[in-house]
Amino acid sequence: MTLDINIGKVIKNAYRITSTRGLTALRVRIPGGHLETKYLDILKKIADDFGNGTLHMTTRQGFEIPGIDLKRIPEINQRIGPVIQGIEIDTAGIDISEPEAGYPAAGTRNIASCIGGRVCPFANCDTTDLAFKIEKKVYPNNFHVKIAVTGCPNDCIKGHLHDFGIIGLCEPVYDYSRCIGCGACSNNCRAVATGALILKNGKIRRDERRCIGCGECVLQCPTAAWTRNPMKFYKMVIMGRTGKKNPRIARPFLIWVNESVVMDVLTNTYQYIDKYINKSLPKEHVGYIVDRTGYPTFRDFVLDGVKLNPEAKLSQHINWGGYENASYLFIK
């Protein structure tokens, strides 16, 4: 039996082509890995009625519903409509005119995030809120881009393996009058971070060049001599990836930038991709486009028209590293 299926349309509709002929799997977007439990009832019903009764939790904090007959996609799109309405339209504020037609694009992957400041004491920002803001900024889009948000330099979401890792930073503010010179902050900074704090003559000095904005000093201080600057800052690491072709971790691009800069850079990145993507390929990962054009071209393009806040710092050059730039000696 021949299936009259438009494969390109199926993939764009967020369905996966699977190893079993005639069967597909629906990719369900959960921005920030955060959803109301009422939507689980809808996903369970789809999995039971149309799939094989299972849900697969993806590495990008979404769900895949496997075992779906390709011919039943229109019915499933109707069923998934309330999830799209509730998450993408009502919560993220995305303009999707026909949620009952399913997801309008799949190229830009689900925005992943750690649990963030709503729960974790180490987090320097509300990662869930930022993930939804980014979702609104970049989705729907067919360009292949992976973005993750993490609340602190611990990077629990592994932002260094994404095209863009957005890392929440704490600028610690020191109150000299409250410091008792106990050394709790400097000892901890030296043990678990970068040793940016030095105890001298009973008081603390902070080396701004070595401070990575983790906020450990704030958590350790017994007298609240250290507090978080209420202004939110971020570090952007870029073009990390796994895969067959030169895997590598992301490298620092911008540090101590505000949310506005993050959003503007992401917006400009999609324009950069549109200009430089190899249109002869079915898809091209943004990291390979940067490899092809060179970092200076990417840097200048995505920063065009972006007003950096006074605290921001920019990497003028990046050494990507990766397998291709390393030598290995294997012994048989």
Given for the second form:
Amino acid sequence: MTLDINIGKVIKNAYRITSTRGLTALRVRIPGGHLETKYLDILKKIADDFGNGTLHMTTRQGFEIPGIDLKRIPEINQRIGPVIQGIEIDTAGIDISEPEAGYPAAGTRNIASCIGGRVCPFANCDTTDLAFKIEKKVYPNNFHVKIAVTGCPNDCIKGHLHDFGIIGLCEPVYDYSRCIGCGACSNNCRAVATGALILKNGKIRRDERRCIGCGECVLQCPTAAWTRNPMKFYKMVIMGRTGKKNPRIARPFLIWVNESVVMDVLTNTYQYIDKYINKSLPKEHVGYIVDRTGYPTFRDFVLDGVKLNPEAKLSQHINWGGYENASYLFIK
Amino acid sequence: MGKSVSTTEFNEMLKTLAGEYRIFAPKRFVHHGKCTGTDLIRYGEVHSLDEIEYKAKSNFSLKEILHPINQTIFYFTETEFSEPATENKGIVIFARPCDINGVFRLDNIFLHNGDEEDYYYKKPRDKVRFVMMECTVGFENCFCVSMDTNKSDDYHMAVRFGGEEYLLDIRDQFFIDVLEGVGEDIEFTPDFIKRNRVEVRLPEIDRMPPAMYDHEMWDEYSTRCIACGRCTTTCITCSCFTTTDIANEDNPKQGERRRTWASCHIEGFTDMAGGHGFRKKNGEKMRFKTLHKIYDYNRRFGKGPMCVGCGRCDDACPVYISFSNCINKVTSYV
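Moving on from the form predicted on its own, kindly provide the form predicted in complex with its partner chain as a structure.
Starting with the chain above, the whole complex follows.
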């Protein structure tokens, strides 16, 4: 029988239209890119029984199971149910009424993250944990939003190419009486970070305007004169993107904000999109909406009612940069 | 005499002591460790039992109580100088046997090293009473048994943690008086660890063979050691310091003379006028430290090695250099 399917529904179910007619691929969400191995057994079985025996590791740290017959979607949804149950419902705490019906949305992409504090000594937060908390806030949702979490300003997950890059920060706390003036922190800060630390008269002066909260000084200090503020802080960079129109690196929006500010801003962003999205298009990426409304409208909307912690700093202006793929750029 | 006391009674004792003593013990500073979500354990002032971290080894030793990381020696103006105010209270320190032995090493350096006693060390040292924390299991990297520092008789009171009651061995009249009529009299003497996971053999020699100073084993450390200084800041017996005059920025005619921890592994330690330095390669720094700990100290004082085998250097080394293994290497080569 000729295929007669509603591709809108298929796509929202996290299946995609592929280059081979009749075949689809299922996108499996893995928030933070970290999963228990038991789920791999399920994915392997689906790939072997319904796909072509391969799994694709996506750029967003999920898995894609290719080579699936579009007609078999309901059967596969049954099989992926336990993954949705375990990851989305039991771990992330999301309310999904019918896990056997497959993924309820695909617009908001998997929350990617670097390996973070569970493994990396440089990380300033447990990125996997934060990825799951964000997943709970933003999923399921059909709006096209890309969010990544990274443990330190090295930004290994490339949060700067996302709509939202959430960067874990360490506020270094200085104990004057423990500092021996060895210069380990200031030399290292100058070599690998921003030179925010100056050694003078055997003690360190920290230039708060230069400090990016990477936490390197804490790692270098041999006497624990530098320690971490146990409160966790984040930097949010926004509206970075690749893409055909105007690729650009994300710009700082908020810095030294706490977790609840991060969550509130993300939540409010969905209301902002709902209000300003161009509904005549099949989809519109949040970055282009901000291009249209301008930064101040976005800023005021998503911060409305958000209680900024006292340490928080907010960008007054954003110079977006990026480039246009215009023909006049090229000589030949 | 032995006693068994309850948590409440122990805390009452601490409260009584707090009137005249500052009480120091290993403390856990939650989420203040190097990496996110990790804790820092170091000595600090405590007021109750729940502040004392007796289950884990502290990252830093107790030496900072007696030999502060920074200490103002005196303040000066153009014509006068004055000593900073000192704390008159006594000092009670909760310490494991290795660290108590470590303090006696420090005593040799500061008090019995030449004709002069170190005034600034002696002042707090004379006020110390040790409460020895029984240590029978040890930790990763400990090698106290090899250094003969797993035991100590030099305590004023010993305590066994971990049971429902706290078992005390009281040796000092002061503590006998404080605990008069408290708890239940029992027979108790503390146990000591008899074997560590790490064993170290010291070289049995009178003179270090000159060839050892140029041995190629030190070259390897030049490629591995980053001279970050953690092995020396965490070491209970490293006692080197540097002295600096710090002038007031707005009025350089007044200021303070300060002494600050320094060490062979900290940048600039042997720097001299003209840019000379005695030990530029990190392997040479490692050699200097190692031979000082296991040979030079003994040559001077005749009291065995300086190292007490607490293993904090190995706990702290970010590039996984093992000091205990280094000693074993030296022993195998001489």
